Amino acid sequence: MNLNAAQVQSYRDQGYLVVSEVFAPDQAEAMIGHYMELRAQGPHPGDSGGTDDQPDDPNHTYPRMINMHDWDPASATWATRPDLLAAVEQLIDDEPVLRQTMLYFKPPGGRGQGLHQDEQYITTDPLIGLWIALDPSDAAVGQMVVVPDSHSQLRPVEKADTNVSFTRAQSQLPPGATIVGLDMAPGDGLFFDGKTIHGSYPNQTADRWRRSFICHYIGKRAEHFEPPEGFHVGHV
């Protein structure tokens, strides 16, 4: 996968780029797979089903797993892939370093997660995401949504709705925000800056999963930063 310049610009004007099948369908699905093996395993270093003030989520059921890559060798191997970090040296201008890896399950009726940015949590900066969808991801399963052109400063954060949110935080939104949902099939994936807002809605399904494969990079280069008070999610 080698980006071509019209992409890199978009992601450096806008704060994310959409990219079609960046794992083939079929490794998509074989993923799914796995990752449904390794949670029926049972609990895993990290895992996190959400806020528990809404018992009834079945995101508690199938928790969010993270690093898998420190003891999952299949997960290592998929977020070091070479093209994949070249495609990530090319948006960040830096030699890439995995940060993290996370899997969403997000089951029929699973909460979302408020509008956030990841600096708001890693507090590292060049930061960047790869969101891969595993399952088609449209507004009915609660897909990505983004605020284009968000990322050219960290906001303030507030609470979010646990309603809907299976987290607490979530980013104060600028003037005049545009939320936009993007639509992706199976092993799509989405790079975004670490100051794009986005995140995403319950799944309104009875029947569908919305999982998600994601991986974090810094660059080679990266400072850490101290966040303002009020701009980090544990200051909520």
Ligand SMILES: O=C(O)CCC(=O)C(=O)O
Given for the second form:
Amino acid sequence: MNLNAAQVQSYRDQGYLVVSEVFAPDQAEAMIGHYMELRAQGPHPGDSGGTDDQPDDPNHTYPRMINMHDWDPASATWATRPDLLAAVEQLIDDEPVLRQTMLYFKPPGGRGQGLHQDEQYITTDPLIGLWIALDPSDAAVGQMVVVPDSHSQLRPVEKADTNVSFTRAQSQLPPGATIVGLDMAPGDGLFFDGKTIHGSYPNQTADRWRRSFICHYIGKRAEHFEPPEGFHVGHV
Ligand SMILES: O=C(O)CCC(=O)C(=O)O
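Coords for the form predicted in complex with the named molecule, given the form predicted on its own:
Entire complex below, previous chain first.
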């Protein structure tokens, strides 16, 4: 996968880029089988079903897994595919270093994640996310949503509505922000800047999952920064 100049420019302008079939659809299907098996094996370090004020949220039964690449060789291989790293390098202009992997199961009825900037969590810049749809991802299942052109500055953090968000923090939106939902097919990838505001709403279906494989990379020259008071999720 080699990104063309227009794709790189679009990422720079908008703070995100959707690319079709970053993983082949049959590979996405195999990944679903793999992660459902891992989930069935029991708890893993860092599992997160979200805030416990909504005990009926099915995310508690299928908690999000984190940093699978530390203990699952297949996850490490998928997250460090050489052509993926090359695409990330094109976008961040630095040698990518894998910082985090996650698997969000989002079963039918599962809460989404309040809109946020990843640098409100991971205080390193540059930071880039790569979100891979494993199931068809549309509005009904709580697709990824982004605020285009929101990546120029870090925004203050406020409390999220935990009826709809499994995390307790969200970003303040810039005035007049437009929220765009991204329809994605299995295997499609969304690259997004560490300061792009993004998140998702609940899965409103009774019978469809919205599983996604998520990688975060930093640049080799990336630097840690101290967030100002009120600009980190730890502050709410
Ligand atoms: O998958 C989602 O709904 C949200 C994921 C997300 O916000 C992230 O990976 O930073």
